[in-house]
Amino acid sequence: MTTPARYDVVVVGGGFAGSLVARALGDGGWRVLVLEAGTDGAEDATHTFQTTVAKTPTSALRANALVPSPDVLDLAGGPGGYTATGYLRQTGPLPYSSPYLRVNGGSGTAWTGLVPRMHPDDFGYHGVGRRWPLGYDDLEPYYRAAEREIGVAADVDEQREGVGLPFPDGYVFPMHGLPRTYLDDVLAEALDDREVSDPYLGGPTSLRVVGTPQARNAPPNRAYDGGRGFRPAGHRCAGYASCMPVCPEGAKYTPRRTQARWPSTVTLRTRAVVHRVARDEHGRVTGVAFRSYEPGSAGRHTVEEVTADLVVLAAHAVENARLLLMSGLADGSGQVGRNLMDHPALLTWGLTAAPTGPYRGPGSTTGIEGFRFGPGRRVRAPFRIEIGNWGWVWALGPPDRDVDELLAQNVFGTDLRRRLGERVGRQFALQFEIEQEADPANRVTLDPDRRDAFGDPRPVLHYDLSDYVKRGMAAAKRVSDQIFALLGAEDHTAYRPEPGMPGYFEFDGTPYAYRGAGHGAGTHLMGASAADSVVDAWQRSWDHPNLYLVGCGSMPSLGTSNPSLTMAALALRSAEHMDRELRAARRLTVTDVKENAPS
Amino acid sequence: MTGFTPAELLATGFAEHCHAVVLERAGASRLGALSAVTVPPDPDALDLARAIARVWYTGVWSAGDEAPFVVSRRAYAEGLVWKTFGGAPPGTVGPGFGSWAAAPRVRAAAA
């Protein structure tokens, strides 16, 4: 038996949060080991994507049977409800519909790259869910740090005026806001300053199409950083329209970019599946044990151990909870694995009056922000409207579907060509990302009967939507109806209990169907008290002072913003705390040595 | 059958490969029977006509009980469905920064 390798810090997970924490601590001079369960990822991701029939979020990855990633294809709907196959077992009334990626870079390998900040209002309490132990002002400097690391393109005045976000005087984003799509302009022309009613609000809400901050390269802003400017990594976005799952030219941020900036003090091990976090009798964690494997080895592996002063779990909300439950750690509050949240997304889709040229540029460059805030959120879940630029792909599937539909009607030849052009060239979608409040009944547990290739229990998910969320969807649909009318667009939205709509349900006699936005959160949420939360405002376990649980799993509420930027800001803030703790411990050790040394 | 002219189809660089795939999957006799008629009269010929149109339009060969597959990168990249509205399949063409802001250019179908 060899002595376990020793590091200052072990980070579990080479995704968004883990890569950022590793960089910050590595820059501080700490010796950091990052253990990533997945493989290093495909060098040929673009090729894999192009030649895969179903272009889902996992379609740029080569399959890894030993460390599988949940996929949207694991779910199917039907008249009797949904069925779930694949890696995750699901037992709830409704499906948790979001994939996540177990590969180096994590789900940030195949993300949309939208990086809106949360609004100060999102950190407040609105009568449902859980409270944040910190506010917008606490996080603001770290939002700026995250926007630098990621490289965010946005217009600060538009964010200030169109969203109501406060920024320090003189702040500009690293890069100028991305140009809007032609579709955005068509919608803005028809919608800006028009009013629609929300059934749960007294008065009307005014519409405005507002640019969305993007993690993709645009011209740098010379005024950034007090006039020092910004040097983007990678090319400028050329509009490949495949950002999720893969940007062929590296114009979008992925955690691999942060990994390229790691100092030599950071070591990455891929194909290293942590299955246990070890602790001592005083409640401190001492290190981790992991399974090291070769791809295609049918589960054969060797177990290795490492020790560390500090352990950081950054393996995704579901996997962090799974690892804590497998290790029997951090659950003094009984909240580990509970409060699983996502952004259930209600999609509506239709045809604009004239061609708009979908599938050009990023998936979404603008949104409508007016339903995110205000008194309405006490009654129904708030929502953010993304204007969807890639036709009906998320709602129904790619245009292959339209081809099949017309062929089934024996439409061939010039008729086929003309009708497809008229149809696909006018497709657009609205994507209502709805806040879901923390509910302890939505949870991750372990499946003792179904184990992975290494013999470890797989996760079981129990998930449902509350009436609060469903009221948000009902409001969203009513708003959508009015927007389609203002646009003069043909509404083709229809929700049916069919295979492609596993998130189908009825509410107040009306059918709906949602998809998952990939924003899993809440499973080790932060709070002000050890009695009812898993981590403190530093994402530190209440029960184990040198164990940090980072990522969206720490968020007590998601607001309506895509959460990656907030996750990044939280990770950078926590990394500073870890650095202080490591330094304090080191000073203490040095002092001990001096005091005990013979004089 | 596709509504695109022979010149347009040849310009994709996929015609020869497409022909080979169809021959391999469907066989010369079925293909020969299909060539003989303009409107496919029987269900078998109709199915084959659909499969051929589908592979031209999407790059995916899908026929009968066979698992659908993308024939090649080029087949995907040259999928005709995208050309019907002046677009390109995701992940194949980077038309340039900000190009998405312009109104779409749509080439009309040949008469």
Given for the second form:
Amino acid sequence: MTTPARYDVVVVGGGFAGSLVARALGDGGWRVLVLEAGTDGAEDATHTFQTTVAKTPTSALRANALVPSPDVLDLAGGPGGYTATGYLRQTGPLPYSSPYLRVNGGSGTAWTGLVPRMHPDDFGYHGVGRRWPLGYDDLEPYYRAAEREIGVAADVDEQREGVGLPFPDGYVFPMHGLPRTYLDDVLAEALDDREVSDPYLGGPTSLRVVGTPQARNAPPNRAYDGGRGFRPAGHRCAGYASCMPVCPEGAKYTPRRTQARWPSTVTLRTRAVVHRVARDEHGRVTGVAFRSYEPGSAGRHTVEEVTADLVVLAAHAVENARLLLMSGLADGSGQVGRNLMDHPALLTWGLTAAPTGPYRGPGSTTGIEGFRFGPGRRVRAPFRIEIGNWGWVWALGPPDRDVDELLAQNVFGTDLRRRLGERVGRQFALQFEIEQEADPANRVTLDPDRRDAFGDPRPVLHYDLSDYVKRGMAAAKRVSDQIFALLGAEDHTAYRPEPGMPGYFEFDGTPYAYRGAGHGAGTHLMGASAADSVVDAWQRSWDHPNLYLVGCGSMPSLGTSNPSLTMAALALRSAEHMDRELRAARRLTVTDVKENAPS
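Moving from the form predicted in complex with its partner chain, what structure would you give for the form predicted alone?
If you are looking for partners or other molecules, they are not here, because only the chain is given.
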């Protein structure tokens, strides 16, 4: 296929944000080219995942040596610290532990499907990190638009009362909330309205188990959209316990669902690795250059160029920063690549007093919200508690590990089945997602010595956790101890400097270990001033008026919510601004032609 020389818009990245921006602008009649570095990649994802030995977020996709994706298996811990191999070079005291996918659909191809909104309090400033240049009210209409596009299942009254989120009168989610699991009910019965103490707060905090909004198909709500209802795409969630990374039923949203709705004005090219964004002498970007390759070509490629009125980078926080640094763009503030954030997740795990039947339903259907807000976040990082439905999978690995352990003890036959049922049937885990503040020392730079298959520098990550985050983890562990006591559960949590815990550290003499939640953010964050931020509140570069940097990389803070829904809302809001700017420029051009026409 021959690529036309010019488009109205070029979008770099076919993931969550890029797919939404492309659809919005395509619906506006603009000619949009989407360039995706990875392959289409997900046609046989379910089979690939089922046949792989190590079940990680990247294991559903065939390896692409030319455009590799960082994997959790690239990291290993030990008594001397951690080691990092693979695509990313890491130089920080602690590892950046989150993978991301370089494939069509991006990390939205293999995600948890949890879509809570950020709380209004998350947009405020609490004495650490950065300020948002917009508030919840600015984003609220776009939250609703994103919930329609994704197809969100939740109970609006529960979100209003249990989380404290404001919604317009009469609003309901497109689909009813997913049913709770039996484990959710057991925990709610034991914990609701009970109180625990936080070591950094003066008073107690009340517990309540609250449903988590899901990007999974549930019964449509007939009251949605003023009574017009909602027609979901794909099958209804069947409760598979293997829907991370890929849902066998297609009940979970992925960006491919949005891509299927693209109008004919949007063109997708995969295997197109953008390596330079071009600009003119006036500071406006003019287009991009990319490397086109075939699988198995050992790095052989052709270089193509395309011009556009507007360029949108939507290639993940790390890859956006890498491309900006390679192009020498948008860094008037010196903040490109800085402020890399994630949700470092502290896991605790144990056995309930009676069987609770784990491995039913999505990975998490409920959480505990009471530690997200309030004065405590001024002295320690806030956190949200996810109640995990999948036993000890994320903490230690799948139940195969239990089988191996019992076989090593010469337990076989009926006794093996009985003891496995007794152990696996009582497993549960709590996942504490800790907010990490923006810190300019956590950053992405370029490695001049290690290059990818096309000769471009690979990213270097320097990452650490502040004492603010570590105090959040210490508080989370104390809260976990009290929850386990209220449940009468056996606590099997143990943090050790071993290969499976590269995020191991000690704080105030106590051991901890964290996992990456896959919520990479920062690196081109938004602000109110060009002096200390990379983009404005529209995710537009301060330095280049027709360059937009969309995705979690723009977020000044993450709060404690999974960020995909907020990223989607921001992308839709920015797409409206792009449309206005394109139309204004088009009107200006037509006016100039008329005024300069011969009389």
